[in-house]
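Take a look at this single chain, the form predicted alone, given in structure tokens.
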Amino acid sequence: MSEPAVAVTGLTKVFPVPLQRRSIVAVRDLNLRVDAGQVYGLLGPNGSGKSTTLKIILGLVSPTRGKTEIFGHDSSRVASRESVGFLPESPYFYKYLTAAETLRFYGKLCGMRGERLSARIDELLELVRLTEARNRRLRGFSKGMLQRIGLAQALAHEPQLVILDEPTAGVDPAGSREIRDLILDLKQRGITVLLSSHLLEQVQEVCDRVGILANGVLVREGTMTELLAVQNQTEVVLEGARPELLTQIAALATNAGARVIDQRTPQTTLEQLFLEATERSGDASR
């Protein structure tokens, strides 16, 4: 088995509450694996521990127990983050810089210079579809354009892993669709994407695997096919079946000469799965 892009083992994070003699468990005994090349979606209601988990993976917050690794390297070490790009939920940019100047600034922070940096700026602006806005100052950008320039800066040093915290927060439907397409483009390029989002339909469209957090606990996890399958039911798609055959399909299908085109497990929706999983977790904690 190949080395995972992200491995989380026994992760627990407890935040003490000053002056109240109590603590809050943000994440409890979390185990998670994101394989290289996957798009992995981390879902959960507000306060479920998503952002805390991402910050620990990035080395921005220290765990109380457990460990996180990026491509086999302990994520508490600076070297582990050399191959990581990050777009926070509410990124801040210098609004007086243009798109090209912003990418030049971040490129230099990553150690790029000269022709290599100039070529990379052109590549990134084309990737996020902002070539025509390269000389516009960011103060005139829409929310969707700011998210796209944020994604571009996260990709400046050609990372193997990109972590996106609510990448479409506050973005209109058109901008959200553009960011979705960019994520799919990253997948085509072999880049691993770990994202948190509350837009379930979007997650369902782009993610290979999903984990649902509730009250700091991973309550459901698996591929989209596994999670959305309705258990104990089977769909049968027939070709050439007569109307009267439908009432006796189980017994008559073979003898009637109908050909089974497909047989699959019926699917629920990610929204329904999310609500059921988080509600059950909430009931259990009361």
Second form
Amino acid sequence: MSEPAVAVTGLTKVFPVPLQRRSIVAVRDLNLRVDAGQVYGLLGPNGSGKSTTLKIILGLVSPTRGKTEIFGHDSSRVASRESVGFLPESPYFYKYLTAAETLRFYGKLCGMRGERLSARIDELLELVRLTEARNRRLRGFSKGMLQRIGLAQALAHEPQLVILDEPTAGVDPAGSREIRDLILDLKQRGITVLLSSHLLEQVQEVCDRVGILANGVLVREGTMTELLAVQNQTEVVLEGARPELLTQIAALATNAGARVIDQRTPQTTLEQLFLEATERSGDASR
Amino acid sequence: MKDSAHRALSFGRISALTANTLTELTRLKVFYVLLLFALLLIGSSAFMARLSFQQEFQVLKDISLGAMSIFTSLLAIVATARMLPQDLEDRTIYTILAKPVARFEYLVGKLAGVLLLLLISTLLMALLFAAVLFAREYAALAEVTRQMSSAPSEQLHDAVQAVRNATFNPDLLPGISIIYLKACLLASLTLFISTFATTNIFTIVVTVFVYFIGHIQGTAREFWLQQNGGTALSRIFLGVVALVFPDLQLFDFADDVVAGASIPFTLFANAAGLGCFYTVLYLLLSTAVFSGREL
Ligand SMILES: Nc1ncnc2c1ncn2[C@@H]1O[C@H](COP(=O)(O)OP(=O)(O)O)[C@@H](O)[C@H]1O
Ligand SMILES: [Mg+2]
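What about the form predicted together with its partner chain, after the form predicted alone?
Zooming out: every chain and molecule, the one shown earlier first.
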């Protein structure tokens, strides 16, 4: 089996509370493995330890016990960050820089320069659809735009692994749709994505595998299909079925020892409705 | 996977951080300090019209070097104090340190940005100072030549020479370099304190505190040695104090420069060496504290 993109073994993180005896256990004995090419979603309510886990994987916070690795390199080593890009939770960048200057700055931090860097900046701006805003200062950027420049910054050096902390939080539905499309695009290109979220339905469509954290403990883990399949049930969606047909189906099912337990008109999602409505009025292009 | 390609210390990464810090600082309009300096010089030269030219140049140098020393020191402390806390508070630091950037590189890059800003400011102030000095010299020479138009040429020559001597003093240059190095030391000290401080006010207060201790410690040490004699224990204690609090009195020879005394080379070299030593020392201490810090 090939080397995992991220391996977390026996990870525990305890934050001491200043001036108090007790301390907060943010992550408790966590084991996690993200295979290369997967989109992995770390889910859980606020304060369940998602951000802490991601920060430890990136070497920004040190673990109390256990260890984390990126492609086999210990997170405590600076070199482990050569192959990873990170978008923190509600990121702030230098407000006095323009979009292009911001990407140039981060590109240089990744060791890029010259022609290659300039070409990459154009590419990234195109990718996150900020070419129009390339010479605007971040001071005036909307939340969605900041999130996109953050994503571009994370992708600067074409990392094999991208870690995104709450990438769609606080972004409007159109912006959130765009970010999810970008994630799917990364997946297409074989890039591993590890993301955290508390917005479950948004994660559902992009993730191959999810882990659910509660109070720092991994309570569930598995592929989307494994976790969400309702055992023993099958959904049939029909078009143009007359009532007689439905009665016949019910009879057939009973004969075969099965049972129809629900019958309803499928509904579009509110998100779909929102996107269609705003798309038409031209708002979604912003 | 770029395995062994990672370089522990990269000039490219550090210079990116340095350039960015410099941009940030210039956009914060810290250069208003320089405007203040210019106003002070121009204002004071208006007031000096009533003095004799020897006195005038004396006062001009005194004010200029004094103001330069205060302004660069202030600039060093104020520009550095908020640098690290700001990046931590805005969480910009996550995006930077999630790149293959070592914490040492981050601190070196940031500090270098401040030192560069201080260098530019010091040079601009020195330039302004030189410009005012030469303008006054020109005026004084014109005045002398006019007053002594009927005097013998030898006397005129002497008088002109006297004006020239009163204005230009080769010791101004080492004097100004030491002012710069002292500001570098203070910037590095401020950075160090900001690695463990909880608020900017704390950083500034502690830095100013160390600044004053640094200024009186030389005198205090002599006094102590007189009182307690040179026992081994007191020497060790004083050694430790001297290591933590740099003897800033050694940097204050602006007064001698103004008085026209020449600075002995050893004194200059001593102060310059000390300035560099403490700048590096505080940077290393900053790295030691910052490396262990949770973000
Ligand atoms: N630097 C810190 N100091 C003290 N406690 C912290 C720190 N960072 C996180 N915590 C605590 O750890 C727990 C998990 O936080 P976090 O990882 O941010 O959760 P999530 O990202 O899932 O919302 C929370 O109880 C939080 O208060
Ligand atoms: Mg979080």
